[in-house]
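Coming up is one lone chain in C-alpha cells, specifically the form predicted on its own.
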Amino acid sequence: MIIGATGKIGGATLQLLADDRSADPLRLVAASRRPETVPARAGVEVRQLDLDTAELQGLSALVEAMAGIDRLLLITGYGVRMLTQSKVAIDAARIAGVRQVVHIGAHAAADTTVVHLGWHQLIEAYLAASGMAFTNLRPTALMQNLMLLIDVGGVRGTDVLPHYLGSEPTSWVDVADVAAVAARVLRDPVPHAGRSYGLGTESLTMAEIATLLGEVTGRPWRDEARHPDRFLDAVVAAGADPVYMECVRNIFVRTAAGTLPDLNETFDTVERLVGRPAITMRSFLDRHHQQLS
C-alpha cells in the first residue's frame, strides 16, 4: 500500500512498482483520501484512506483499509498533523498485520533543533517501538522544490532563480531517485529492516544551479537572494501550514549563516540500492528547465 499516492514521491514509486516486470508482481494499493484523485493504473487496487478520521471516529475504518497489506509505504503531508497523521497510520497497520513500513522522512542530524526535522524523527521512534520492521528514507532538498521556488518568487519567464537560502551550500536528490529507492525497498524490504538510508546526492549553491541552467537554456539566468520571510509570506498566503512552513524558513535563515551543515552531507544510497548513478542536477535541469522558464 502507498499512502500518499497523489504526491510526487508516492506517485512515481506506484508508477514503478506498477511498471515492474519481475517475475514476482506484487498486488498494489494506492490509499488517498478522494479515490478518484488517483490516476488509474493496470493492476492498481484503490482503496479510500483518511488519516485524519481517527481522531473523531477511531482506527476501525483505516485497519479495514489496510486489510491484507503486507507493507506500507507511509508518506504524510507538510503541515503540523503529520504528527498525528504518522501516528494513528502506524497503529493501524500494526493492528492490521502489516509486517514492514517503509517512511519518508528527512535527513537531519540527530540532535536537530529545526522542529519539522524533529517530528520526522519523533515519527521514526514511534514505528521503531511499534513492533513492525520498517525502513526510514530520508531526503534532503527535492529538485522539484527549484519549482515551487520560481512560482513563490513571482519571476517566471525573468531567467531568475529567488532563493533564501544564502550563498552556502545544500544537498539536492530528484524525486525519480527516491521513488526508485522506496522501489527496491518495497520490492525486497527484509534486507532493509531496521535501516535508514540518506537521499542527498549533490551539493550546490543556488548560484551553482543557476550557472547550470544558463548553460542548459544559452540564456543568462542568474540567482537573487532574498529574506526568507518573504517565502514564509507567500507560502502561508497561498493557504500552507503556517507552522510547518515556519519551520521551512527557519531552515532558510540558518543554512544563509552556515549554521546547518549537516544538510549540506550527500550519500551513495541511489548507486548502492538501486544500481545506478545518481541523477544530477544538470541531467533534471536538461528534462525540467522549460518548467523553470
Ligand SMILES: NC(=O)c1ccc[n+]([C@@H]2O[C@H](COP(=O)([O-])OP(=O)(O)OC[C@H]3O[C@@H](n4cnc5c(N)ncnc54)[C@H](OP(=O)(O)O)[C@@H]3O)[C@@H](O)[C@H]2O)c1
The other form holds:
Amino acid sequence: MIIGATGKIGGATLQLLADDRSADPLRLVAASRRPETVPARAGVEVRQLDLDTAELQGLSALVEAMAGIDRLLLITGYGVRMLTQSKVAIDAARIAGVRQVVHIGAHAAADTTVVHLGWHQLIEAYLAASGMAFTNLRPTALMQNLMLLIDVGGVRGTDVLPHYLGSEPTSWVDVADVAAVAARVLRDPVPHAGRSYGLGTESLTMAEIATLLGEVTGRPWRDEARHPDRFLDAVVAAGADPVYMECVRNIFVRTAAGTLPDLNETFDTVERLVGRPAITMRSFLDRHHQQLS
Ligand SMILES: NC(=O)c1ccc[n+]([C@@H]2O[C@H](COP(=O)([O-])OP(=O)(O)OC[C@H]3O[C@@H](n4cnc5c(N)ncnc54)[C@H](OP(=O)(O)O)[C@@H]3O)[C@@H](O)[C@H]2O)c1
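Alt. form predicted in complex with the named molecule, vs. the form predicted on its own above:
Entire complex below, previous chain first.
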C-alpha cells in the first residue's frame, strides 16, 4: 500500500511498481482521501483512507483500509499534521499486521535543530519502537521544488530563477530517484529492514542551476536571491501551513548563512540500490525545463 499515492513521490513509486513486469508481480494498493483522484491503472486497487479522521473516529477505519497489507510506503504532506498522521498510520499498520513500513522522511544531521526535520526523526523513532520492520528514506531538496520556486516567485516566462539560499550550495535529488529507491525496497524489503538511506545526489548553488538552465534552453537564465520571508509570505498566502513553512524559511536562512552543512550532503544510495547512476540536475532540466518556462 502506498499512502501518498496521489503525490509526487508516491505517484512516481506507484507508477514504477505498476510498470514492473517482474515474474512475481506485487499486489498494489493506492490509498487516498479521495479515491476518485487516483488515476486508474491495471493491477492497482484503490482504497479510501484519511489519516485525519482518527482523532474523532479512532483507528478502526484505518486498520480496515490496511487489511491484508504486507508493506506500507508512508508519505505525508507539508504540514504540522504530519506528526499525528504518521503516528496513527504506524499504529494502524501495526494492528493490521503490516510487516514492513518504508517511511519517506528528510535528510538531516541526527542532532538537527531544524524543527520539521526533527519531526521526521521523531516519526522514525516511533516507527522503530513499533515492532514492525522499517526502512527510512531521507531525501534532500527535491529537484521538483524548482517549479515551486518559479511559481512562488511570480516570474514564470521571464528566465529568472528566484530563490532564498544566497550563494550557498545545497543537495538535490530527483523525485524519480527517490521513487526508484522506494520501489526497490518495497519489492524486496527484507535486506533493507532496519536501514536508513540518505537520498541527495548532487550539490549545486542556485547560480549553477541557472547556468544549467541557460545551457539547456539556449536562453540567458539568471538566479535572483531574495529574502526568505518573501517565500514564507507567498506560500502562506497561497494556503500552505504556516507552521511547516516557517521551518522551510528557516532552512533557507541557515543555508544562506552556511550553518546547515548537513543539507549539502550527497549519497551513493541510488547507484547502490537501483544499480544505475543517479539523475543529474542537467538531465532533470533537459526533461522538465518546459515546466519552468
Ligand atoms: N520537497 C522537498 O524538497 C522534500 C525534501 C525532503 C523530504 N520531503 C518530504 O516528502 C514528503 C512529501 O512528499 P511529496 O512531495 O511526494 O508529497 P505531496 O506531493 O505533497 O503529496 C502528499 C500526499 O499526502 C497525502 N495525504 C495528505 N494528507 C493526507 C491524509 N490526511 N490522509 C491520507 N493521505 C494524506 C496526499 O494524498 P491525498 O490527497 O490523495 O489524500 C498526497 O498524496 C514530506 O514528508 C516532506 O517532508 C520533501
